[in-house]
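Take a look at this single chain, the form predicted on its own, given in structure tokens.
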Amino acid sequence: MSVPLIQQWESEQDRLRQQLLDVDSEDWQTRPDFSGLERVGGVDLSFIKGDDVNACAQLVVLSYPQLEVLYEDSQMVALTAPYVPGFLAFRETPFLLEALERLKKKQPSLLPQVVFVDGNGLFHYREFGLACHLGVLSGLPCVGVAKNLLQVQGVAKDEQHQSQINALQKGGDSFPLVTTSGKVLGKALRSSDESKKPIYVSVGHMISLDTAVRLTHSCCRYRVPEPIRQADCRSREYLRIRFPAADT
């Protein structure tokens, strides 16, 4: 991996993050309800399995609060950006971008309010993840929900995190991950009162902390938010229909 290419990223995260807003900038937002809030979109790539470089791009949009699926579009494409752990986004966004821009010339009614991203928003090494790599390139609020723990800035998944996850109650429980500076990057979310297992949901643009845990959870039918259950199952069934010899 070449040291010039790496510092060229770090600038583009860097100066990317000077238009970050993580704060409500929806009036919907700022209700009880959310009432305004009526299409929710998800997005995420799916791989053939040993190939890291063909996927699936999957952009779909869900109606709110019913959670039922108005838009879909699956794509294969070529990733041809390397994996680097921090910097995923530049190996994902594009594509991302590309299904968006196809809704907004194809069904520009359909666009979402809002977008789930699988993956880490500010909960991340240099705050600055692949969720609000596409908020702020979309200009769209986005919300980054991300299944495993990313063990960054001093939170680890040791026996204090544990026994946080164990004293989560209920569906809609939360705590927060604090770095060792003290700063809030995200929360740990359990997501229903079935899965003990939380998520763990961090701002990507243009939405709060609290508004992203609070609509997470109301977007959850099963441990994962279904915007994002729905692109993924979508692009795996995508894959499995048109590669059938590959193991998804």
Contents of the next structure:
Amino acid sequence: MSVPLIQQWESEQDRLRQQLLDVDSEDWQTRPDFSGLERVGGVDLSFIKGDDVNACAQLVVLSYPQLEVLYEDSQMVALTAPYVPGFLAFRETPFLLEALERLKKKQPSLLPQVVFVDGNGLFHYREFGLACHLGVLSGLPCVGVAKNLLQVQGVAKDEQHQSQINALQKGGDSFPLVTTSGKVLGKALRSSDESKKPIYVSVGHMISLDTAVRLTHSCCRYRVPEPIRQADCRSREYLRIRFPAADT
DNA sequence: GCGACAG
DNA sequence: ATCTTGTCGC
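Please supply the corresponding structure for the form predicted together with the DNA (the preceding block corresponds to the form predicted on its own).
Let us now look at the entire complex, which starts with that chain.
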């Protein structure tokens, strides 16, 4: 990747980070049962096997706490930016924002009160991952959920990390992801009693880490929070039907 | 040179 | 992200 572009992206992350809010700013967030929360969103992008340009951008809105799909939007898009570790937002955010705009225009009453994002938030090399990026640009509370650990600022998947994972007894148990400087950038969460491998939760925007973890756990029927899982399943289904086997 | 590398 | 079957257990 060209160095100038990376530097431009870095400064853009620095600029947007100044607008990030990492505290609970909504009333429902501080209530024990999240009463007042009625709609949770999920976004994701799915690709066709040998094509890293064309993808299906997906937005779903589920009811809370029932977690039933209220809204679904699948849209084929052509990505322009390449995937560069640490800069995922520049590749995906534009299309996720477009999906939110379509919803706002067609059915504003269904806008989600919080959006689950497939990727990290503050748990990021420069503390500004995809979930933060989408949060700041959309003005919506966002939670970052990564399925794999990103090795950030001293946080590594060593035997120490593995033993902490083994110590997670049941769904809801978690441990902090602490930086070399002692800063907590996220938490590893055992999302259900059945799943051994944790998910990595971090603040995206307009929510505190503890609330993000508690909310995430309350949205998990399986390992991945339902909003993200539905967005993933439905975008794949969309591609499966529209772009069948590319064999002979 | 070696290992890491969200999606 | 995607490439991919079976297997074990409730």
